[in-house]
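Here you get one chain, nothing else, as structure tokens; it is the form predicted alone.
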Amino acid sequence: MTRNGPIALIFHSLVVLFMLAPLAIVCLVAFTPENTLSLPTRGLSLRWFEAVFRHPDFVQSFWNSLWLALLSATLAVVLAVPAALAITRWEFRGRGFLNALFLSPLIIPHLVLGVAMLRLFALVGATGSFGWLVAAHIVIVTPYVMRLLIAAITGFDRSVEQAAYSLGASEATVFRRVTLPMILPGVTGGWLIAFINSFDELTMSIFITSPSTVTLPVRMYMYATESIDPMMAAVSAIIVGITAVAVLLLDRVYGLDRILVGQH
């Protein structure tokens, strides 16, 4: 087994420090007593996290964007799976301008498909309803969930199908019992990925938003341009926080090398 040397355990350092020094910087600022943003030094104090809570804004943007994530990653893993089995497995005509198109919101901006999705919606009368809303993020969080279960599915090993259907089993009972559970580790990955990439979405959900959908995403940039002051550090760690816990958890029970390296 090769070591790491000295200079590689530095560097490897340095990158860490680099990435996880603004979110301690942030979470850091959430506990100022001050009315500005600056850090703790004269003590710890929760009153923005009172704050935040005591903001009905914040709270009801928060629980749209929760229910937002929830429905659009699950509603995408739904429409990504069969397609994934049919563009890894089946030759037909269309089939590479099919996985083009799942993945095109990839490269396409987010500025260009919120100002679409602002006319697509204006045009069939429906600005401001939840349901276009999770659709919008639906085609924007497909593309990731898309990658990983083609990933997992080109890897997979046919043959245990094969087995099962030779022993009678049906092709539902074969998807289900065989097929599922070894792309599990495909579909779990990208439904995560998609409830993170729907929770955060902002620059196309600015345009597409009502005032009774606003997400929390969109609720702090509305809120940082009229004031600037440390609630917006601590619906920051408060983010910061449930998404540490949610990983942790789903490392506890599942494990992430399962989830994101396929290891088993």
Given for the second form:
Amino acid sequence: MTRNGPIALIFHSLVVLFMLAPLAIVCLVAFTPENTLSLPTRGLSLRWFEAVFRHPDFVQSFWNSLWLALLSATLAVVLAVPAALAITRWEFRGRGFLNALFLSPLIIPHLVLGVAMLRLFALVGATGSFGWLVAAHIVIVTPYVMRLLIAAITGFDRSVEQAAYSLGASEATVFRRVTLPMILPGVTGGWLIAFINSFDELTMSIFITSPSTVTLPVRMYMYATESIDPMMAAVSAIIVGITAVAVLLLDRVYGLDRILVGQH
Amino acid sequence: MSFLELKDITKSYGTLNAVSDVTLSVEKGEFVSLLGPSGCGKTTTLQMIAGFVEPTSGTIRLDGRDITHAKANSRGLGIVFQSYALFPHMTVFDNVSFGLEMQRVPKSDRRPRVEEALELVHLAAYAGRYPRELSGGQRQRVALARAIVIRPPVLLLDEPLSNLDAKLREAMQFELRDIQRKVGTTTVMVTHDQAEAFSISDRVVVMESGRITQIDQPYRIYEHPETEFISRFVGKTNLLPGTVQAVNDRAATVSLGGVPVEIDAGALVRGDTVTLCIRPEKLRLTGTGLGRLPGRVAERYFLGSQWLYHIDGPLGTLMAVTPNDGSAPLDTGEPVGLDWTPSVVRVHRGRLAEAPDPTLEAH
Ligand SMILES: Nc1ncnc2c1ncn2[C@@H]1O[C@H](COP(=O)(O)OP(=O)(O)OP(=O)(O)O)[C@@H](O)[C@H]1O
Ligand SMILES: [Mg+2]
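Switch from the form predicted alone to the form predicted in complex with the partner chain and print that structure.
Time for the whole complex; same chain goes first.
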């Protein structure tokens, strides 16, 4: 790390301030006792949080989003672990293609994915199905999991596995007792990133949610197009809170600098 | 029949033969080292014994059983890797216990055996630590304990000491030998460090570009290297090209660029081109006018227990080593005489190949 000079320090502080200020303001506004979006000047109130939990649509969307994020993150990890192992360790035909395929959702705009998925769902008659929504989210979160897993597996000393193997362990035992625990930070990190991405996803979900599967960001978007009141701020604060907890956990188990800067 | 037998083992990667026709017998309880410069196929040979690399041809027998194509996890061999390859997420105790668990040793029997193994490597107090909390030497000993606790028929060591600093490496050499003697396990060690190979092995196998060039006791390899490559790879040596001038039944005279030198006659004939090898410590420095050749000190290096001199003379520059016995060393420019006993001169047929110095390749 290079030391920052005073000008760079001011610049960085401004950037951070610029990025954090809206979040901080939204979270503050969520505690306003007023009926309009305003900073709480006359004391703090939880009335808008209460309003959120009283609002059946928001509650349902909250659970939808939570389940969706839990399921898609978990299934993406289950899918990505063997895929990442195969791509990093074996030479086979179509390896490069498979790698590109798994990472391609990263560069396809979610808008395009949304339209494509909408068509696909209509074709297979799955419009409005929660299972297919999960599948669509798996597609967009898997690349993140793959990236982290490939990094974890690439920096892996194969002789550790050989040592276990030579001590009489079967291939399955080597995977369970040695490989998996050693790539666990990558697995957990990947899962958390997938969770955050799925929980926050709006653009694609707008196209493929049905009234019963509407996610929290989509619900917010729908609500906000009609009216803006401090309840929006309260929902935002909840999303920010959940994401922040996930990011803190991620930093704990994997280290944010490893993901963002690629340091080890 | 020997305990571990490699017969005509060859491993090819495409057109490259990493190992060619290696035949080696190791007796029960023996400590054998594979010694050779980098890339000569030592690791590949060891990996074939371990079962991680499949030989292209040839057979490997262990205690009479053909294990050439047996899976690595069915061979029961103990392996110490160059990187130690400890399980980072397990304590020292669990690392050592892993192999016993795989062998389905009952839990009550595992503890005393793990403790015994840790005792042997002087790490009994470290059972609860994680590998990252250990020094290099301690990790190395955990790796050793983990390999010997399963009581393997053969212990395989791939450059086990190369990650340690010089002082610790020397201490560990003796400790390794000591432990191997105590448990009596047949051991094959890979190394490119000749001092390491010599000090702890019963026999040394010298390899050169995939082939075995000599198998012998350390002393014999040093004193009677079979090829000029070995004499250069193993220790320092003076190599002198010449032509046989005269032969009688006990001695032969070799002309080294016009300078006649007498050696013990082998099966030499007049006119043979030969290379004479004389180890630096076999050259004696005598007073001027004495000895076989005159010379002059060109350089002087202090090696702690010894002095190394470069002596200019009629044969070019020769290396000579004298023990640092406390007497004053010779000064540069000082004239000296060079003497040696004819029996210390080794003769290789043929001219000195202009090959790069193999000792440089080794590092
Ligand atoms: N998987 C492989 N594919 C292709 N070539 C290989 C492979 N493994 C080893 N080789 C080649 O085989 C030769 C012998 O390699 P090996 O690792 O046995 O050398 P080594 O004697 O252990 O050397 P070092 O002292 O550097 O460890 C080398 O030329 C190496 O490049
Ligand atoms: Mg090697």
